[in-house]
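What follows is one chain in structure tokens, specifically the form predicted on its own.
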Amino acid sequence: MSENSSASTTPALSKNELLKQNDPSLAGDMAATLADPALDRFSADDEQFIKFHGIYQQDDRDRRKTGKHYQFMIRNRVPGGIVPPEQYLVFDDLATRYGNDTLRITSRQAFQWHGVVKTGLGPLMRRINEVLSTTLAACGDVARNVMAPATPATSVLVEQVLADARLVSEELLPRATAYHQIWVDGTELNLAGEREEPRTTLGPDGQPLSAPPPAEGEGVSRCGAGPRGAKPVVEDALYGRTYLPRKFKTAFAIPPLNDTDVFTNCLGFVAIVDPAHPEQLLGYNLLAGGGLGMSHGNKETFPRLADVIGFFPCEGLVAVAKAVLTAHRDFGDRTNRKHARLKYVLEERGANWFRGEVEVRAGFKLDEARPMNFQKQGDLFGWHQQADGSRFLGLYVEAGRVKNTPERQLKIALRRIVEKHRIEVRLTPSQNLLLTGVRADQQADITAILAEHGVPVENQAAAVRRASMACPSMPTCGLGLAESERFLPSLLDQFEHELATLGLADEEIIVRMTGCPNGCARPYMAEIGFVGRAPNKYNVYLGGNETSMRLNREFRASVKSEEIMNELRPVLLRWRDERQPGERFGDFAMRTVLAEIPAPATA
């Protein structure tokens, strides 16, 4: 074969490596569209560099009739979820001032404001950064938010954890100097790389804030200057040039709670702890190669969970991180994007193959996992009691948007509770949301404030709703193929009627949906899960189970919305009437009703 021959069956890069190749500063031409008024919009190239610094270029959907209007979508940085009282408050305000009065918790811990128009994102952009928050690396082929247990009793542990995950986030955070000179205020970089003038940051009340000294071993974001520095650079140390093939999610869980969905991630850690001392975290399990995107009818993409790779001491947890990035920086696929995660690594070069690449990569040998035992993910609701006296409380959040509607003013709220008390706000990874640290004499009048507007403390919704989760899809989101958010709550009002004829009204069922196939509410671990394949269509899963370690599988495909029940119907049906003794619908479904259906042929 001759030279020019073998160099024509080289798989070409995509469109978006060769974007990263030419300008790996990350800056295109944003600064230069942001300050022209007449343009409303990014272009195609630079819409791909904006995800990188936490922004998605979208259009209203519902008024596309009239042309396209756009407007964009800013996702923070928030690892663990754990948001302090001042920053809430900018957050919150931020919603009102310039996007459409609503805070959007993601499926990942995170906020996110919808519809900001062009002139807005500048303002937003800086407010973030002046109160120590970050959108750098929300989005794009970098690591995602860091995922980790936020519930303060589910274990006593859970502030040990909390801290490593802030220290993984910082250690993974890509130094792209583009971000400060385009949207921190003040923070220009000269050629030398040092700062011109001090940072100043501001409070909700526009005074000075001073930030507290970082804990000791703690990674402390600050707009994405830490520990590799802060000078530019035209390759990033970490990531390369081209930073990841895709993205890459982190998780942390704490047995025998998955509320994380640990599995579902690229890279995910399980703490371990002496079973004599059970507040002794001794280590971490690995987990790697978990993802659940996929495409409607490409059989080379499909959703995975991660495999167990191995158990390590705490004193190797950066270093590990570090291995399982830059392995998938290395050998995920650069040439077709659906196939560049690093699910498909660990698919098609095994486990142990990975293993012994992260030994390499971390420098010491991984012991053996060690035993580990889930028993149920989700949150817990009301009023509890926290290990130092405290006490918290959880709140259902209705497919993750904290808004204002005549009945349920839940935005108003929290935003009177926060100012009054500084409560911590704690997002969880279903969607809701916590307030932490509550003191004895503050829990009556909390409580008040929150009827006052319609949001009950005690029976806050069935058990089936507070189950659920929505991705946004439907009018923001260009990837949507079907309603989402706005039609999740109908349908369950659906499943409350027909579990309440059938005498299962008290029953959880864990249902999950999203727009497309790409799977932001995880709807591939549920026990139903719904997605879009067109509009007013879904396939319908069946199959998941409460500890989330188990896929489901697809158990009717291309159904109209107003067909659904007509579906499940029957199911929960035979479930009520077939189940053993306590068993889940979940796993009555793959026991029976999923094993009279073929399984799908592998590609």
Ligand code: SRM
Second form
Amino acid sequence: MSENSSASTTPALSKNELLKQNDPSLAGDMAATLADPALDRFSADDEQFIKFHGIYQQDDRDRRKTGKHYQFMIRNRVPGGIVPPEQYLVFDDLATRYGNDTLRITSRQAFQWHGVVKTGLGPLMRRINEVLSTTLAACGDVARNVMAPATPATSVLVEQVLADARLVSEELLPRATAYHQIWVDGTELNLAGEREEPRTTLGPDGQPLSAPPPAEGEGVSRCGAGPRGAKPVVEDALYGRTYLPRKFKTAFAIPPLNDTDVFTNCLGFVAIVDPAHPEQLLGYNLLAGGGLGMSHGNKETFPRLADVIGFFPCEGLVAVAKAVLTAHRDFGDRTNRKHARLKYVLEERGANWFRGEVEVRAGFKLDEARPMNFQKQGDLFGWHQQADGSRFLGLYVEAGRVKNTPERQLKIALRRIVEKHRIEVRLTPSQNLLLTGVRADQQADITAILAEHGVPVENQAAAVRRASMACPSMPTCGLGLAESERFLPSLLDQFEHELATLGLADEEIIVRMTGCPNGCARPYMAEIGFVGRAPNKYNVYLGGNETSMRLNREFRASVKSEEIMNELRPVLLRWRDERQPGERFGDFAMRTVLAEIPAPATA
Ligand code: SRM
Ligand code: SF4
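And the form predicted in complex with this ligand, for comparison with the form predicted on its own?
Okay, now the whole complex, with that chain kicking things off.
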């Protein structure tokens, strides 16, 4: 198999493919734009390149009536969600100095800074790197942040699996040198206005409007073309010249906990232990081909759970990770970005074919997958004992937004705690956080600091709220069709009221909302999922389960915000009256209400 065999220069390639081919350094013209004070944003082409550097160009959608006010979202890479105290303090400070004074915990255990203007980008990016974090490959057509179970009490294997997650993250990182030249060394920052020739601009059909792209192997990167002359082509050893056809996501899980939603990832590693020695990690079951993004009205796009491919011992980890990534690189669809995720390769070519492909690339045979038994998902809240004798505190963070409000100054409280006690912070895949490694003599003071700032450690929120997630959507996300993070809290007020009225106040229902069908808060795995369809309108999905191993199904389409409870009240009532002992809402809905709907409603 030749490298990037599918990346030919045929006209059918998507616009992003031509961009990457044109400038594999991923530098674009961003250094020049950064150095030009007259510009408040990057060009359309560079908007794609900056993603590989962990940056999204956005505009404040609340202010669109007065024009586009450009700002940036920066996402970092936090394998397994582990944030040492010295990093946390810098991240917190950067949010205040350059962002909108909030830190956003993502659904993949990373941080995002929102509302950064162009002049803040340089210092923010440099500082993130100075504390040995990175934003490289947090976005873009590359392997994204690697998720892993971070809760120290759930298994003796947590630290070992976290180490493996860091290893895979490091091994799958692209080696794009432009990142460091621009953001860390700053050597590219003096190029403003010094270019001798413009870079190729692509037209709406994806074809070059000016000079054609350099021919394959011509050896000219257009990045930095200027007084210092053309730079040699940057060809990443793993990714080749054009990186992946699309984003690539990896997660680890340790049964019985599926807190990372491992089946929704392109690549999943499920820890397998010797049943007689549960502390002994034997290896991993390999999962491949999960993914959730879809588009309304486009049946060619759909959420998909990963297939179970086989088992391999620990030593094979990096080889298998690279085998799966390069299979995506070589077989993913580079002509249509809506069809470019690895899940479509698995869907169309099948798990058996894929297994053979992985074996050839990894250089060894996989065994049959070992039994694995997932029982639950979600986080632990409040104080808990760690295996090493210290304690950790699980804190619910509404929609992952670490911020201060008049009632609750979570951001200030966390800063004070981390400053004073040098506590490690861990981010969970459900957008919550853990303060870990707390000594017995620190516990009371931490509880007191939180209480002073309106943050309880007991009864932090009702069960239904604690099990909820929302994506950011408005006003930052350019793809949002409806509110999400700003609407879900008030909808949960209604849920809490309804459940209390029905005598179900203590019941947990996994509720997730997104502002569009891309599925960033994994709504298709929720017991009740809301997916934005248009302003104030949501498609409602029911039937996910506690192990997060079942996709839910559409129950109602285009429900107005104010009608949501009216649609759900009868189902909640039936659940109360007809459920089997201990039956969760999602299981009940799948067994009854959805079974009564003959075919999935059209999207
Ligand atoms: Fe996502 C695009 C936010 C997890 C599927 N996602 C976006 C963008 C960058 C919008 C854009 O492209 O302009 C959103 C930025 C909004 C903002 O203002 O911050 C965005 N995605 C997020 C985060 C922050 C949501 C959150 O609530 O935390 C998550 C960041 C994770 C991280 O740290 O890397 C996030 N996105 C996900 C997930 C869940 C997951 O990975 O576990 C999914 C579904 C799983 C999957 O990938 O299939 C997801 N995001 C998408 C898609 C659809 C991709 C597809 O295959 O169709 C897009 C759109 C795209 O890529 O074109 C998208
Ligand atoms: Fe934006 Fe849609 Fe993702 Fe929400 S689900 S953050 S609206 S892309």
